[in-house]
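Shown next as structure tokens: one chain only, the form predicted on its own.
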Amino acid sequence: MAMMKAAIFVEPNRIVLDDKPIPEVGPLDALLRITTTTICGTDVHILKGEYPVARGLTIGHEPVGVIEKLGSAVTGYREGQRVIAGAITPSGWSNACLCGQHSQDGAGTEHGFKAIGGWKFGNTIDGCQAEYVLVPDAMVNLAPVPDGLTDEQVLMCPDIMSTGFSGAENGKVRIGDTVAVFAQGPIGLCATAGARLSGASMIIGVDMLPGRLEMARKLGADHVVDASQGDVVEQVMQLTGGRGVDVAIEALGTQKTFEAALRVLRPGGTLSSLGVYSSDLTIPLDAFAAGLGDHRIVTGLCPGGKERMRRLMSVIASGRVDLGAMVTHRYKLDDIEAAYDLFSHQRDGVLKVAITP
């Protein structure tokens, strides 16, 4: 039996590199040889035991690679072709997909969560922090990489870019809107870039790390607010002349940032939530205007599927946004345990880590 190296969840606080069999390919599947992948904040939730997955599962959901083998029923692709697949891998035919909610394909009650949706890689099936990954429903999910784009240029598309942009899309950011983005980690930075592309005329980036605030400016923030320097809500309200923001995007997943995002909304504004929350949220009565403020609170799971990936790579190819600077560190797969240690402790100004087998 042919074997491969893979990053495997053993128990909370232990993800280790070990050997696993190379997956067998079913009729609708494709086997990708991974050329580049990365570590996500959600993987850190898994590492810490805050999001439960099965022991022995290969982690990771952001694949860039080359088609090694195609299933017997897969058409329209060729072996040796460079492709990506989204972190969310919808089937294309489920009730959720046919209702237009591709991200919620497969939603159920596994692991005690009601809406795990189409997030399968590194969640319910083996993921891509490995030498190979099996992509289900390949014809729905594989997107060819345009000539001239490098692995690192498209590395953000499967999850970070798709999720961050969805924060602006779900918030229905319009031309001339004022937008505040809470937390300028990788997803928040992409939300900032997405708000700029959507036509926002004032974007306020909130964080407490100088390097991330500087990156926010590069990706479209007009103003930055250092959360370590005074009351964040007060600073945002001053920047908006007391009006509040049209859309607040929450990209961290904590009570503090969620509540601050709600408090800076204008009457009738929208809170677009992207955070992965590991405890219950409380909505303060005054911030919620007792339910009479015409506020909208929307949540979103990373959009997937090949058309979504094609669109995101088209944005990259057009030069309208450059996310290459977000890759701050590079590791070989053999050193992925060290990469997890760096990323989970947020040392050395890390934003994203490129992992290459």
Second form
Protein chains: 4
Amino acid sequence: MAMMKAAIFVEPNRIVLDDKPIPEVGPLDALLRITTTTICGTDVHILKGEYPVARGLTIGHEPVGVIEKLGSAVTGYREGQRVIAGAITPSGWSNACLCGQHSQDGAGTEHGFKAIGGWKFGNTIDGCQAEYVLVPDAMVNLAPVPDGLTDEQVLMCPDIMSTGFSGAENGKVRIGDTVAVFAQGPIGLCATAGARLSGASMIIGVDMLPGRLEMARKLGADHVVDASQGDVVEQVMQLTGGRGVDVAIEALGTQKTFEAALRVLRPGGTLSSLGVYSSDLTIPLDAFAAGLGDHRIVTGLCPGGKERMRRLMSVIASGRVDLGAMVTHRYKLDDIEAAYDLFSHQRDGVLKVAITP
Amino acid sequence: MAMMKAAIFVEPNRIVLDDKPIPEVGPLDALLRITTTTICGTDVHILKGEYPVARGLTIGHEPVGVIEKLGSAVTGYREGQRVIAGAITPSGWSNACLCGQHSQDGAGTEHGFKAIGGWKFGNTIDGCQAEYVLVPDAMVNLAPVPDGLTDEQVLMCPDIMSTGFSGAENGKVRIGDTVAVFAQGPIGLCATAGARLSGASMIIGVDMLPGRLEMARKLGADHVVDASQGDVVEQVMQLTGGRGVDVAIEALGTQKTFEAALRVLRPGGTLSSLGVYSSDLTIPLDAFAAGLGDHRIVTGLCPGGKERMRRLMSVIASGRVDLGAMVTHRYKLDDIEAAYDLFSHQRDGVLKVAITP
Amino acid sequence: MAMMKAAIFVEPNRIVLDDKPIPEVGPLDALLRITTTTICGTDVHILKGEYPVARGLTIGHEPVGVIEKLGSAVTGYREGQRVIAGAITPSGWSNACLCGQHSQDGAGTEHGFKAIGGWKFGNTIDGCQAEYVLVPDAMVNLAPVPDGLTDEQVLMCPDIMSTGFSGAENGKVRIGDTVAVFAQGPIGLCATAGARLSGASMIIGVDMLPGRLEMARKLGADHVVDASQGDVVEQVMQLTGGRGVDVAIEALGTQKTFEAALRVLRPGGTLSSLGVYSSDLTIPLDAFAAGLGDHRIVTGLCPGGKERMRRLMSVIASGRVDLGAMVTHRYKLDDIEAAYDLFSHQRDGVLKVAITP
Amino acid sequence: MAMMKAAIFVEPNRIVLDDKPIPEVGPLDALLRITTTTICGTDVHILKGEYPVARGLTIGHEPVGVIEKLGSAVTGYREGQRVIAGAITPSGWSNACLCGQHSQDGAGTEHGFKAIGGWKFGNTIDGCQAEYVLVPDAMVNLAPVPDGLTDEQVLMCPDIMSTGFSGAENGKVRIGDTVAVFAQGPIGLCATAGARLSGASMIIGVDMLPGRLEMARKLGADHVVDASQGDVVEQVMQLTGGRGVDVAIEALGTQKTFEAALRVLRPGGTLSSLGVYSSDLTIPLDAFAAGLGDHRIVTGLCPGGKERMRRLMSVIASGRVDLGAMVTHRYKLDDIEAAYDLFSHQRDGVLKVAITP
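Please give the corresponding structure for the form predicted together with a further copy of the same chain, as opposed to the form predicted on its own shown earlier.
Below: every chain and molecule of the assembly, starting with the one above.
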């Protein structure tokens, strides 16, 4: 049995690189040889034991690679082709998919709408921090990389670009909108870029780290607010002349940012939430106008599937935005434990780490 | 100076009928002679001092009447015409109105988006539990009553029909949806009727009062759940075969109903909130799928304006729904204090009270 | 090799019942034993040679049946289960499907958006006017029939109910709308029912046959206009008090009905087109307000897939509408040639014909 | 009686500068002293007698100016304030306005939805190619110019920027879309800029004049197609790899461009039409997929009102786009006849002409 290296969750606070068999390829699957992958904030939650996964699972959900082997029923691809797959790998055939909610892909039951069912890599099946990964429902999920794009250029498509952009999309940001983005980590930075691409005419980036605020400006923020300096809500309201924002994007997953996002909304505005929360949230009565403010709160899980990946790569190819600049560090797969150490402690101004087997 | 009778807020727990001058008519106003009006749950909040209004204000925001006098700049109407006006009376010219959010009509500033600015009657200006009421921005707000409709038939249009229906509309209920409506008071009953009119194929009405559950069935509920009998969430999930609902409408304004509405949502479902809350709300982490469930929470204030009223009266005229059945009691304006007593204590199975000067 | 009876297109004006092998079942397929099917207006176009299909093809795209055999990779179903499949059988994995346009399912290429690619039964693959039919992408397309519903009750779901309802859905008919439906054949009648379910408060059905106008009233029309009696546009404008309609649904596929639909639109109204046209269309300059009327013209091909079928059957199960009444005649498969003769000549007030093997 | 200079339509092919009384200010009006205005392609249609207006009418609908006098009922502004008003001046109170269609503002009847009723300046009331213009419904229409923006920077907001951008907005252009814009005159160029601002990742500009194609590239086109060189449809299909475009914007008003726009659409795509047509249109059967392609054809008249103007000016202020570059020539009002001569013959590469009294 052929073996490969893979980053495996052993127990809370221990992800180690170990040997694992290269997976068997079922009729609808494809086996990818990973050429570049990365570590996500969610992986750190897994590492710390805050998000539970099975012991022994291979971690990682952001694959760039080459088709090594196609399942017997897969058509439309060829071995050797460079592809990516989304972090979320919908089946295409669930009721959730058929009503357009591919991220909420069901569990196979007729009416199955199990939440976040579409997130499989490094969650319910082996992920891609490894030499090889098995992609389920390959015809739904494999997206060929356009010629001329490097691995690092498309590395953000599977998750953070798809998620971040969906913050602007779900919020229905449109030409002339005022948008505030709370937290400028990798997801928030992509939300900032997505708001810019959607035509917002004033974008306010909020964070506490100078390096992230600087990157926010590069990716589209007109103004930045340093959350360590005074009241954030007050600063945003001042920047908008007291009017509030049309869309507030939450990209951290805390009560503080959620609440601030609500407080800066104009009546009729939309709070687009991207964060993964880890405790109950409170909606303050006044911020919510007692339920009478025509407010909307929308949440979203990273959109996946090959059509989404095609679109995002077309944005990269057009040169509209350069997310490659977010790769601040590079590691070999053999050194992934060091990469986790750096990334989980957010040392050295790290934004994203490229991992190459 | 000509005088009239009006129901006036004196202090918490005291609304009294007293004499007041008949208002002067400004160039854009119209003076209505009230023929029928009613009491709203919000008026009870005012009575109890839970919602603050100025002492001396005339209460009431649901007018059916006859045009007594038109402002000098008002065209397109004639004195003697039977009309209604919405509870919300937008100006038509604010930035909020111009971006389609008439309920959030501003305070007159260029960028004014003051929440619930559109609610004026019995809130910021004198209301219509009186012999006469002054309607601001008359050309925006006066809607002629089609021939053949009685006062009681259109009495629900200004507020509870407009609000209740908006619960289904904001939730984007569509053909084949499963909908649960939490609480079957006047607003919830109208939400039930609105869900039915929007094509939902399974509607579940929730309340604790047998009379209201019975009325829910009449107005469109396929199933009713008695909230006093066992766990509401469990019952709704069972009725939906474990799938959850596409849209949950909250029509009471409590943590309990809000939370239940969230818990019965399928992934990707919408919580459409109509209630007026009186304390902070909690979003439980699990009910919210940690922010990853593609859920939407939408709120709305009663839509107003003459076009909205025209539409709602066309629904009544078509015979699609009979909301007149919700008028359970009738009082003369002279006896409005007794009407408040009955309505605020929800005695005698009261749903809505018709008040005639 | 096991054989079956099937209605086969031989040449223009000849569809005959003949023997054909029962199809082999591939890994993703399911073999259905047909229990009831029907003939569609499109089949008549095929019969007459107006719509080209391959000689030897089995005709028919509206299957009700029982699962005879499941492909090796199909899960979530069991043999013997009663199911329907839509007239349109999307793959689930094409780019078209992944951006929500399942009817326009591609040809298997990466960016394949070949129009009407999703219509396969009796068009590009063998159809269901036969003893057996092979359903491709079974997990996407098989929808279990709820207990208690008869074959005839769900017989309209695969095509005419899905198509007709989409006329109202694509037109975004909403509570209080005025809607005119041009032609009350099976599709138009379902559009009328769909407009009714969507909350329209005035529905005007147009046709020339008294029997169809009568059925239009039963399915939801408030008014009917006999197109053989005077100018249709004038009559509709009169019924709407000169205002025009919010949504006009075209359900025949002729210049005359298309143009009338455009002429009765209010500014900002929507023409929702369902008809299959057979020649170029003309948009009259005045009817189109020279392009300045904020009009929308939307077209749609019958939505398919198991989730769509589930929703439509839930509407039937709820008793909201009874489309079974549209079955006016019944034939054995052995007599299908006689059924074609009756149906294609629209004799004897025929609306839909139930065919049972 | 105080007099002013104004460009007046005398008869077909004669617009002359003449003296006219400065208008009286009604209670809801405002009198603007024009500081800059321009000539629109529509004005040329009027000049040529192709679009009928009353003899003696002042032409022009793109005002930049200073408030000279406010009506007695107008609040929220001060005399001397720099403002613009849209080409379309909705009333705010018509049923059309109240259902969000401000461009289709009615004629004052209760249900008045007279098409293009919102276009008044230089159409049904005196326009702004004059020293002064009377703005009706001033509180709905006057939008203060942000400090720091010049007249020429905001000169495109009242019409061509609002119209052109609406081409992208009505077409619902979104991140990653492929868009083709047919004709790169002033409106088409703004549509190109609007598509760019909306996140399209491939924009194809079509025209026959090299200067306009060059400007198209500056404003956001990734590719340009010279319509004088070979088949346009073929070239667009080739640039999209045979896939077709998601949105095609028609910005000329001819059968040729309309038809090409339809032919390059992918199944499910949208044709967003901006052109003012002058003859009937033909929809070719094949281009329309016989009505089965899930295509949408949407039309729109220039959005107006102060909130629209505020948004557009916020886009200018943000520096996202520089439309000032479209001003190729400058004239004094005294020389407006020469300006018409140049503009109507499209001499000297003219795009837009700034006129200053």
